[in-house]
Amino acid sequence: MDGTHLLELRGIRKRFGANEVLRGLDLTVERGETLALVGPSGCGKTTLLRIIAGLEQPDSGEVILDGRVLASPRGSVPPERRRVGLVFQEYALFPHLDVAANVAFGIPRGVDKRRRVAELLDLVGLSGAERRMPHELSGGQQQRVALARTLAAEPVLVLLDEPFSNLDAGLRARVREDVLRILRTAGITAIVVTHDQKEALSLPGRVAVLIEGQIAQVGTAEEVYRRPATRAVAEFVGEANFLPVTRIRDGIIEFELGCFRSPTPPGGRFDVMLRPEELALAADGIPARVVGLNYFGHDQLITLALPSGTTVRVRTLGPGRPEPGSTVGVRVAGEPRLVAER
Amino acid sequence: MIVTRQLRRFGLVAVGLALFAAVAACGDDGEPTPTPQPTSPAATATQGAATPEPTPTVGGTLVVYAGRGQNLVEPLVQQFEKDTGIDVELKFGSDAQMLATLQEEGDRSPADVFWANTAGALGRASSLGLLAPLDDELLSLPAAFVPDSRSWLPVTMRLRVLAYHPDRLKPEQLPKSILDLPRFARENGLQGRIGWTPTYSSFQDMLAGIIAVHGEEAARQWLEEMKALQPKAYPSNPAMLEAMRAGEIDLASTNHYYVVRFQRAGYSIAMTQFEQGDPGNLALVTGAGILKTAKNVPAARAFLQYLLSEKAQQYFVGNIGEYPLIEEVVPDPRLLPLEQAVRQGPSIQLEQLPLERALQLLREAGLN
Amino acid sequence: MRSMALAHIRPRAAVAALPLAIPVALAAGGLLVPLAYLALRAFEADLATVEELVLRRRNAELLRNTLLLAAALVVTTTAIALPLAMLTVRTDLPARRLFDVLLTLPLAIPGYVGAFVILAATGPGGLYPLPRPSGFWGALIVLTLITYPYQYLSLRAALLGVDPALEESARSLGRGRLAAFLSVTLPQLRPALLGGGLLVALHAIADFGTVSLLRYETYSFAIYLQYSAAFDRTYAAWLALLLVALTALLLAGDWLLLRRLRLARTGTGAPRRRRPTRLGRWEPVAVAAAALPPLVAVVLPLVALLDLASRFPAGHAAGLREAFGNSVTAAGAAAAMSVAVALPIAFTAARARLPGAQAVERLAYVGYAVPPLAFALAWVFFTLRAAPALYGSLPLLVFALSLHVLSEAMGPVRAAVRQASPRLEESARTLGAGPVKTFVRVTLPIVWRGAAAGGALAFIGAVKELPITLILAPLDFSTLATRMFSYTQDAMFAEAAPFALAIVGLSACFVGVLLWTERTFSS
């Protein structure tokens, strides 16, 4: 085994009646990344970090800590003996302590709680917070506590569900950069669950997308947002369009919009995506008929209808707001890749 | 059936032990007799006093469950405890409660005495077979009342009245005979205004009573009759005399010592009893027997022998109006002679009451 | 960093459930043994005579009787204990902390003393011009009285619970103060409802003592009977076990309905405090109908048994220190031991990690459901067979005493556990706290309301309790309760006025206690 790596999960298996939320899951997650876990609701996240938790056992498949074996066919680590520490979406901070008890719960003992407590409050920036009680909190305030709380108990891994689905927009980057920062200083290994996707990519680490009980893809932003492994993955961490080949000829794919040189994947169907900035309007393009128009300011999104019918999205920056009706070119401007179906 | 197998096995257990009894307790006192009988010479002769004294072969610990209440008991027991360096421990609840639990205990039941509130649940107790027979010496004690079946010991008396509400009925226009009660009932417009206590055991006796003396038809006649002038039931006779002085009823038959105690206190409530012999007059008799199940055989019979002593029965009369069962207790003013009072009821073997049919009818008429 | 500790793994059907099993088990087997007990008696009869005894018209009439006083007896406490319950969490009516107590008191007057003592001050010539009650109306006014304060608790904690944000929230989606109040909040006090009304109608489904004192027939007055005057334990037996059924119904019903609300607040537990209704020139008309069910329930019954007391020859109340001291340790031992086994209970059935414990938490009340003269003969036939030594015991006495009140301290415990978010729980287990430090530290503090609430309840019923007590308790062991009874069945008022108010006292403090954990813990 590397010795980089931190966490191994092998091949996971989940079942709740008759729902299947975990379909033999594998991840490895390095040493001191803050690695995003994203996909759409209901896709079994955080029945993963539940049971990589303890407080789940897996139906079938291991999964193994810093060489620990916590979850096996065989048994399993209860949570109180794993160091992992889990912020729930809705905190669960204990209603009856206060700041400091909250954080104080779970110092090992030997340490100075009265001291621990103390750099704890000061690293999220709640010092002089002791006494207050959680009602009293706002709920940025309730989730670096719930931070500080679970950094108190030295874990080697961190898992955050959902950290800033709870806070309101204008809070919610003020409190990412908070809560990243706190990690970084920690220095520990997290994984963050979302399922907002934009904050995937725009978190630091690695993604790894969770579709349908597995694991679709793991790798940086830009490689899930540029080379999605599969046509969901595409779909879901961005605006995609695909356009179904034509024709294949010595390593050369033909499409409606143009060609280019890829090595056909083995087997499987595949289309090619695009994204809708790697589209652009020119008046010596295919011609192509507007059907739809969204406006967002900066940028917009127009609809087009293809001569074969297909539609695709193109983005655009700046003036110039085509009738809906009217014919323009389209044009591919960035790098057409082939994906594949599934 | 099951019961019955159980009763016989559990019967002949509690033979053993009772006869084991008496040969540890005849050994105690010295005579090496080896014949079980209840009543060794030596016995008698040192607990046969009318006063209870203290001897060296009677003592340790009693364990008597008590049909009767807390706060009569208790007093006198305190006095035997004292008077006889015997250590009573006391069990308490109704009489049912007594021996529903007797039993279940069957057997292993730690009690020594069951001392009841009626000779219905002593009689009841005796046909189960939970009671030893007494002898000859105790049974010789009471003036009356001894059962047949010689199992327990009658140790007061109360009679079964009429109660009324005087300002609406005069004591001389009342019937002379139960059997007469509906009758008059309808002549004088009292329809509704009838309390009773279909559910309490002396109504229960006193319906036996009637079945004793006049026939089962009568018996049957009389209660449809009394059910059709809608009397108002009551689970307890405190609950009705309380309803006669609320003026929600103006007739009731009940037992003596609940109208003494309400006249105590102050309620414009009277009594009258029927013509001598009526079952309407019946002798409810108390008593205390010895379980077959007794541990300490000398002691229970020393505590039957107290209960029947000038001392404890001049407590019965003084301090709850009860009748005693011996000649040499001063009267109360408020009771009848007992010579008289004796003879008020009918002439009735109280074991003989024919109970069962009684709560026969009652069911019956869908009163219990 | 600590050195890598090697991993503790455990077995996984094992985890955390065994600690919880063995309480549940312990009860489970403690409530069925009262049923085995009732089955062994009733079929000692042989057939003919069971089919004349259960399929009598008689059965029917009784069945009618009781079905229909429970019904009403559960309207009538919850149009009393609703408005009560809104008043003093919602409202900024003076003196609430007094009300509180004031408004549950009436737990504190046993049934039997109420009925009886009422009857004695009504009528022509009684204390209180009013009109003797009697029949389904006397027995629906006294029971309602008794027993509202059960639906009053369960509606004052669950309204405490609700999160004001929510009835807020449809204020400003245009619904009126009624219509938001119908539409959110009383949808949310559902279970609350169900809870209380449930112990209601057990209550109206157990009781001898009052019906039989108001003269209305039920189901239990005619097995007290069967006991008490016919000496018949087999018809007694299936009577008893015609109730059990028809509580066991009961019971299912309240399960369907409850078994669609899983009302577990999402969020840290805390809800923000509302800012009360202000009363304004209602203030005298509120105070005065807050005031009304404890003058008419407490103060009116005291003040007549005084009189009663007053004019009855005085005798000495022997024994009322040892009473008293018998009635805290039997009942206070039970109270702390009904908690001990109903939050295990609750916690496996909400959170469902044994089968069949939701069986048990239903199973509980089946404590109250059996007569409990059966109840005591059941462990007198059980003990003696099984376990002779504990017979006549005080821990056989607290054992069985505290499965009868199971039910009571099983509501708040249940609506307690149920509004403890598991997350607190697992967030303190990833935190490295164990199962027991978990619940010492956690689980506790949040339940406690509820525990202490449910420990008061059950002290309340068993400190008032008397046949299991006249029959299970240790030679020479009186509480007040069975002393206080014997004076009344005697017609001693004057004596039994004392164990009486030590009683109202005794229990008036568990009221006190209740509330006063409930205001430190939600301040």
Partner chain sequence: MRSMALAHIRPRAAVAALPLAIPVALAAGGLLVPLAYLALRAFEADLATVEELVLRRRNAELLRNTLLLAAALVVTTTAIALPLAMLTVRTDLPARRLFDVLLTLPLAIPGYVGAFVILAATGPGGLYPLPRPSGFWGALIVLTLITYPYQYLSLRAALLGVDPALEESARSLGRGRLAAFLSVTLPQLRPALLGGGLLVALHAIADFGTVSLLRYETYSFAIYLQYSAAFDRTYAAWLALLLVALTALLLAGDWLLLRRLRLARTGTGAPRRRRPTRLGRWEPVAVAAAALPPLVAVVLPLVALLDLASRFPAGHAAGLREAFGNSVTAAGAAAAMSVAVALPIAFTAARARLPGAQAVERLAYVGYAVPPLAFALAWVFFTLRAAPALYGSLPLLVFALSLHVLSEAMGPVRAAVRQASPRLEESARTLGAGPVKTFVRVTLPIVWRGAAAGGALAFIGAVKELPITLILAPLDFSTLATRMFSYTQDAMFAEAAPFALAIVGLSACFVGVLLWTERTFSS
Contents of the next structure:
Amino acid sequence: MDGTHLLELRGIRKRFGANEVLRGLDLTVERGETLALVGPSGCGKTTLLRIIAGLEQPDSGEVILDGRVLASPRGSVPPERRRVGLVFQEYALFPHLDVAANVAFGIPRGVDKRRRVAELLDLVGLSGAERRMPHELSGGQQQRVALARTLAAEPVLVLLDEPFSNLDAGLRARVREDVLRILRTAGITAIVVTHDQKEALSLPGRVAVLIEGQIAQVGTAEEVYRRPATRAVAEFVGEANFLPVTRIRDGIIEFELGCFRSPTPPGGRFDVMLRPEELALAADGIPARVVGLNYFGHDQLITLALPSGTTVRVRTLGPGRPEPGSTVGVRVAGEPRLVAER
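Structure of the form predicted alone, please, following the form predicted together with the partner chain?
Just this one chain is shown here; partners and other molecules are left out.
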């Protein structure tokens, strides 16, 4: 095992009845990183976290943490001996205990609990809130108490399952920044599960895209967004336009909006992908008919029908809203690339 890897998952499979949720999944998490695990609902994200935490057992495969095998065909280490912390979507605070007692619940025996509670509450920015009850806290404060209680057990890995989904949009970004700061300060390796693509791309570490029970791609946010491994990844991580290749000649890929040079991958079928912001309206562009418009204030998403009937979406900034049914010119303003169909 590579010394930089804290967690390694090898060939993880899990079936519930006839439904195979995880299909030979492989993944490594580097020591000290915050990995975003993103994927559509039902793709197996929570099941994978529960397997890492020891709350579910894989049908096959291995879970290795810090060089120690936690699960394999030969047996499994119980959850309380794994040094893995799990922060739930619902926070799961004890409603009858105050903040200090909630945090103290996770502190191991032999540790000065009063001192450790004070350290943890200072870390999460809640010093002075020791005697407050969970119902007296905001959603963001409850999230920080839940994180403090998890860190009290001194885990080497923290798993956060949709940790911000219960917060309103205005609070999510601030709480997310707070939680990431706390994890960095504590030097904790973490996996953050989310179905929100924008949230996953905003996290500082790598992004792992889980689709149909397998890791489809792992990379930086820019790599996953700009160079998706498959069409399924491209469709899930942001909006994308796909246009058929009309001809390949001497390394030149031709398609309806132009041409570009690209090595042709062996085998398989490919489309040309462009993100909406990589297209632009231009008087000298290919004529297209406006068939839809979504205005968001800071930008707008315009749906166009090309001469072939293929529709594409263009993201534009600033004023100027073309009328549905009008004709505009569209041109490539970014970098087209080939993407495998699956």
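Rigid core (definition): largest C-alpha set, two forms, superposition within 1.5 Å. Here the structure is a predicted model, which is why all the values come from computation and not from measurement. Positions refer to the first chain, counted from 1.
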* To do: Would you tell me if residue 95 moves between these two forms by 2 Å or more at its C-alpha, with the rigid core held superposed?
  => yes
